[in-house]
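Take a look at this single chain in structure tokens; it is the form predicted on its own.
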Amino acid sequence: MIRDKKRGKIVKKSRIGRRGRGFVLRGRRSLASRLNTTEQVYPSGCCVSHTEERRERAGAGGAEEVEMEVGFLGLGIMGKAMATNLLRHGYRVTVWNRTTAKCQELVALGATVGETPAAVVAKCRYTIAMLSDPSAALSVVFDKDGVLEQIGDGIGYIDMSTVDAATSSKISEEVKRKGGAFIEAPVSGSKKPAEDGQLVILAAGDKTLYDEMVPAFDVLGKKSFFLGEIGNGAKMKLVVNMIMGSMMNPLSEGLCLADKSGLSAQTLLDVLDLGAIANPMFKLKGPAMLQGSYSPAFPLKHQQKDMRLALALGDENAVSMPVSAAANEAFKKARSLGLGDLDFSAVYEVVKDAGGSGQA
């Protein structure tokens, strides 16, 4: 099934405007922006959404109105720079930190500040949520004062954390029980890519807040995915970031051999990335790792998180991951030295550590 939408101006009332809430923001993007979107469903059923054309950033001739409201909860790394993109482009956001310092920065750039989850969800008929890991998620949705104090008929709720499908699954029950619209949204990427609007979206849950959701997705992310039923988005952010931690540790190992070797690391790096195995995360981690620079654009600690959460995942379905299990050790012991706060990359140092040592 392939599926053109129609260009022209998005400014529509959808059903998640049962609760009367006037549109209170109006986002302008440029005519480089208008939505191409085609929509193919696999023999899996799963949908895969993807923008054919990019949008040119703000300050392009030409404008295309899109009127939604837009709270955000969690402004660490990640949700930071997210929210700021959404302002950047024109649209009012109300945000909540845990640390009210943290919002301060965002004011400047014109947010509102919502003093607790619930306030944010009861202003804003959609609300994002960036949070650290899945007690936060829950945390947020449940605790006093949280989300589903006042989630209901007519708002939306879209959690873009990386959590695990059971999670996802738990908010998502209670989120629809109470009347609202539920999608989880992870996203694959770090720092640099959440500054520029060059995330990848791995979205599932209710598809009709999916389709309401693009045009910010569009500002959030480079393409957007709809994965089906909720906790595949959860999964498949899982197994990226499995893939992704499970490679820094033969790149930590590479560099560390190379060097012991009496061979030029930077070399190294070089002859890579002109081989079958180039990729940007060696491209952009490698120089910084030789210089011994871990300046955190993806925490170590949350990498050591997703790798557990992989594993769990495939225990649960029967397996084996011995390589992604040794990833995961590497990654606990760089905590237990006190790096989980640096970079993911910073794995490199324990690798050095126990070549110098002579440990395995």
Ligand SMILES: NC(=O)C1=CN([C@@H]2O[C@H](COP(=O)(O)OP(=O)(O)OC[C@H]3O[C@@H](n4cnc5c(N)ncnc54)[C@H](OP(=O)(O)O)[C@@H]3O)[C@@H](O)[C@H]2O)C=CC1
Given for the second form:
Amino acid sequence: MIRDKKRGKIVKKSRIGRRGRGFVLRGRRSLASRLNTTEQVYPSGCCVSHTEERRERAGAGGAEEVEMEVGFLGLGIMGKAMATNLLRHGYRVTVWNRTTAKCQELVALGATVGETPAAVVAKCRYTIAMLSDPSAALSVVFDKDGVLEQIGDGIGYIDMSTVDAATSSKISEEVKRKGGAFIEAPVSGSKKPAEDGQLVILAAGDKTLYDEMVPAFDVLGKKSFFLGEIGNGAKMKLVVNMIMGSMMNPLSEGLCLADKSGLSAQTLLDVLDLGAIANPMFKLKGPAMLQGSYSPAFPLKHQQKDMRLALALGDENAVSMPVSAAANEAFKKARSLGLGDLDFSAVYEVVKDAGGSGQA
Ligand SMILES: NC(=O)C1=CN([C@@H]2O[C@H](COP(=O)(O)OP(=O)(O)OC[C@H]3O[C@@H](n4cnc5c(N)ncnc54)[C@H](OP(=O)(O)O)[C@@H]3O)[C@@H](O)[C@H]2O)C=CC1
Ligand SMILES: O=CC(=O)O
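Okay, that was the form predicted on its own. Show me the form predicted together with the ligand next.
Then the entire complex follows, led off by the chain already shown.
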């Protein structure tokens, strides 16, 4: 039995059986056919609302068909929250983290530890990775004791880290060459959405593996998009984060400008929240920025990595992005000042120091 997180009620946990490479639902309409009833077609792919999925399951007698062993590589801010959610929803989870001590909190919740990425893949039919950047994502796959040593026929690898399309393609090609299946599935949403299972999942690659992962994505997120070929998930994530990182800069400048021109910055936040550009990021981060509180939900060094990768995508496609380039400079400056491990909203400190522009 597991607790349905949305409805706050206990639902029955039943089984998934193996068929060929993947898992299929037993004794019920197939996952694929159920998805057809909830899928909406979007210009560049399709999406599944997990709320609709949950509603349908509950409506069909409340049976949540989940019993899957998953591996989880990378227990940073996001990975820890995501692996915890899987455990809470009845998944058996085998974890690995470069800094081994971070596994202990998950062990206390019922996880087992794999000694290496290869050992995790050897044990689990599906392994999820949530790692800092392209170099970490590649290292965990290609280095000694890495994923490739054990990946093979019937095994799925899901990289949810934010990386560029080239990194993702490289991993995909090698996993497939060894007979495994691969999807990239970066997420939009930070620490709190990860804790609450409210991420937005931007998947691409092997559609069969994606379909098999939907029950797990249902636990991790509120909605998932399947965007087609490998690289599309990575690119979508970078475009989203390029916009988010850019927006953090005018917010910072606006707070400075309000303050320097004798206005209350808090009143500015109140006004913004009532108007056409109200958004959860301003609402959540603004008051903390005014307090100088930058406890990391999304580390600034990762935001700058995303700006860098998005600007490279702009270069490849000859898209001029002067606003994003300026925002990237402010994040780079913040990193050079040692603010990389703070929340990305700490770019406000750079903007303040520069008297508003961030280009000191
Ligand atoms: N935080 C957020 O709000 C969001 C983050 N993301 C993306 O998710 C990913 C993870 O982010 P987050 O959890 O915040 O990051 P953290 O910095 O908290 O965690 C990074 C993880 O990567 C591991 N790692 C780093 N380098 C290596 C390496 N060379 N080899 C093996 N493991 C390595 C770290 O291990 P160790 O513990 O040993 O350092 C840690 O487990 C990033 O790509 C980020 O851009 C996406 C959406 C939101
Ligand atoms: O990648 C960060 C996020 O908040 O999304």
